[in-house]
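This document opens with one chain alone, in structure tokens, the form predicted alone.
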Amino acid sequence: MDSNGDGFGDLKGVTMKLDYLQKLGVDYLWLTPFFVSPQVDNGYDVADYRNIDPRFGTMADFEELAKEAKRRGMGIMLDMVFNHTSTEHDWFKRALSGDKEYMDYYIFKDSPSDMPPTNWESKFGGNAWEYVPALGKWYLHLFDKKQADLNWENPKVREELKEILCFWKNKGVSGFRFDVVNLISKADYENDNEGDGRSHYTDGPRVHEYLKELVGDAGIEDMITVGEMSSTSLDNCIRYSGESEHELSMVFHFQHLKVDYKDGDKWSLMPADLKALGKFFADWQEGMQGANAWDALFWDNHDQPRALSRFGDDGKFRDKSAKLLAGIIHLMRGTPYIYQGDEIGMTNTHFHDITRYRDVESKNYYEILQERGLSEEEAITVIDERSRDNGRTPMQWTAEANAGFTAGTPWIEVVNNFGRINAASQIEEENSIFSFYKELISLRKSHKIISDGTISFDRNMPEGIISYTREYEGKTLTVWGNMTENEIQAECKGGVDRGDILIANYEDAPYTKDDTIALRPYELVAVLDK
């Protein structure tokens, strides 16, 4: 929400909407970075970790937000980008001046000016090394060239980052999300002859040591901490969030969001492999449970297209799809995260024009895709499906101009369906998507079987059906979700009695005395056996 009409959402705008979040039932509010930044990567290029970018407000605005959130029973979770800084950060400027102390804050390597130290690829395209003629050295940037990777091998860097956490903890912050934190320990600096380099820096040799030190020394063991884990493994996530490891409270991982990547390539489109999706949920939910580790449950975030447009139907079945996706994860084992707009069924942008996009990754890959042989039309089709801007368009508050987000010109266009998809039209509507989310949150808080129960998946369901059972103190909760636009018969031993349905996304929820249940398109049914 933009409070001052400059087109950018800001801290005062968030404070204005705390009552809305309280009505929904939110416990914690995760804010993406609002620190001083040149905004090359929407704030994930931090130039000053202790100060607020003027476009988002002042420190007084933040302190007011933290106070008002606490008054409503909500904690504030900050997004800490500790794998890299902006090249505008004072540390990096000192490094560029030749200051050896600060050069050691980053990863500089010697190599001829026409030969990068390794063949690693940046996550945003191109080589992951940038040459500095004045120094005769290259620096590593796993993301944009204006995002220089920090050297966690240097204990001074680790001390700086601990002090930053303590600074914000003293400001009233009660949780931290750590951006791409499993990339902070690099194994070596050699060519990758089989991939893009990620095997040399993902879940590196000292990452668990570094996390234990960071969390312990900063005194945040009792705070909510969540790590974003890029291309990670189940075994590592068990360590990152295992109760006995003392690292993080929970983890974000992304395998379920790669089931529509053709040959593992984000920029090659294919229909979602729903069989793989079901297997992923089963393997990871049961695997994490077996080690008493904890999942962060989500479909969407600032780096992803809208799941509703991706795995559901944002047209005819928008309402049913949105509720299905919500129910699938809210009834699982873990902590659900709702990305802004999920709770009202916001969709992808469908911009169809590269000039309307703002994301650096999308712009880079629009060019790269054409270099690979795609036409302009084919390239923009891929961008429309995959761009991170799909999840970054302004929150659709009302049917008024700019969806009520700003009185000025928004930094990026509002999706043009805000006249019918907006929060104001749903808050008091009994059968709205917003009300469904609100009910799911309430159920998690009132039913121990959802918050604390065990989970087991039925792996014999027809493709497109995700089904699992929760158990707690002799009770069972069985969930079925049809992820397709077709009616599918699923096994349902003992039948379903309407009186046992805890929640469903069709008003005429099914019941049957048979051992099968007919699940309609995008139908969700959860049955509680008392």
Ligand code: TEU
Given for the second form:
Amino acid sequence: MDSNGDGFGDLKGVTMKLDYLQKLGVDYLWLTPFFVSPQVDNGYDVADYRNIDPRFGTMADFEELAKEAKRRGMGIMLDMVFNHTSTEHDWFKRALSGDKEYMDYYIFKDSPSDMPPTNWESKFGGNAWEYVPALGKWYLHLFDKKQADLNWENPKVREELKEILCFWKNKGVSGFRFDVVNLISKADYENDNEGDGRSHYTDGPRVHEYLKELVGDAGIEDMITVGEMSSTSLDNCIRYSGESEHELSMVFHFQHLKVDYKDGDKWSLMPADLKALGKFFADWQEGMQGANAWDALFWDNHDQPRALSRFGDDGKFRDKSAKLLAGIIHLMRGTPYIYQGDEIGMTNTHFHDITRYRDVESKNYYEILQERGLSEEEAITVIDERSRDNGRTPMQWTAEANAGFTAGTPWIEVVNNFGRINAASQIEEENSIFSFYKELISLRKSHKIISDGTISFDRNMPEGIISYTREYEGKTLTVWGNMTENEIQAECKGGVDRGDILIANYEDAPYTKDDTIALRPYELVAVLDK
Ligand code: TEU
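The form predicted together with the named molecule is what I need now, so please give it after the form predicted alone.
Time for the whole complex; same chain goes first.
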């Protein structure tokens, strides 16, 4: 929400909307980075970790937000981008001037000016090294060339980062999300003959040691902490979030969001492999449980196209599929995260014009895809499906101009369905997507079986059906979700009693005395056996 008409959402705008979040039932608010930044990557290029970018407001605005959130029983979680800084950060500027102490804050390597030290690729396209002629050296940037990777091997760097955590802790922050934190320990600086380099720096040799040290020394063990884990493994996630490890409270991992990447390539389209999706959920949920580790449950964030447009149907079955997707993850084992707009069923942008996109990754890949031989039309079609901007368009508050987000010109266009899809029309509406989310949140708070129960998956369901059972103190809760637009018969031993349905997304939820249940398009049914 933009409070001052400059077109950017801001802290005061968030404060204005706290009542809305409270109504939904939100306990914690994760804010993406609002620190001083040249905004090459929407604030994930931090130039000063202790000050707020004026476009988002002032420290006084933040303190007011923290106070007002606390008054409503909500905690604030900040987003700490510690794998890299902006090249505008004072540390990097000193490094560039040749100051040896600060050069050691980053990863500088020697190599001839026409030969990067390794063949690793940047996550945003192109080689991951940038040459600095004045120094005759290259520096590493796993993301944009204006995001230089920090050298975690240097204890001074680790001390600086702990102090930043303490600074925000003293401001009343009670949670942290750590951006791409499984990339901080680089194994070596060798060429990658098989892939893009990720095997040389993902879940690296000292990452667990670094996390324990960071969390322990900053004294944040009691806070809610979540690490964003890029291309990680189940074994590592078990360590990152395992109860006995004292690293993080929980982890974001992304395997379930790659099931529509053809050959693992985000820029190659393919319909979602629902069998693989079901298997990932089963393997990871049961695997994490078996080791007392904890998941962050989510479909969407600021890096993902809208799950509704991707795995659901944002046309005919928008209402049903939005509720299905919500139910599937909210009834699982872990902590659910709701990304702004999911709770009202916001959709992808469908912009179909590169000038309407803002994200650095989308702009780069629009060019790269054409260099790979795609036509303009083919390239924009891929961007429409995969752009991170799909999740970044302004929140659709009302049916008024700019969806009520700003009185000025928004930094990125509002999706032009806000007349139909907006919060105002759903808040008081009993059967709305918003009300469904509200119900899911409230059920989790009133039913220990949802927050604390064990989980086991039924792996023999027909393709397209996700089904699992939660158990707690002798009770069971069974969930079926039909991820397709077809009716599918699924097994339900002993039938389903109408009175046992805890939540469902069709008003006339099915009941049956048979051992099978006919699940309609995108139907979700959760049955509590008392
Ligand atoms: O994202 C890390 C990340 O690896 C991705 O989700 C990334 O967007 C994707 O690989 C690109 O295809 C985090 C932040 O969430 C993201 O917004 C930042 O751009 C990135 O780190 C760099 O800080």
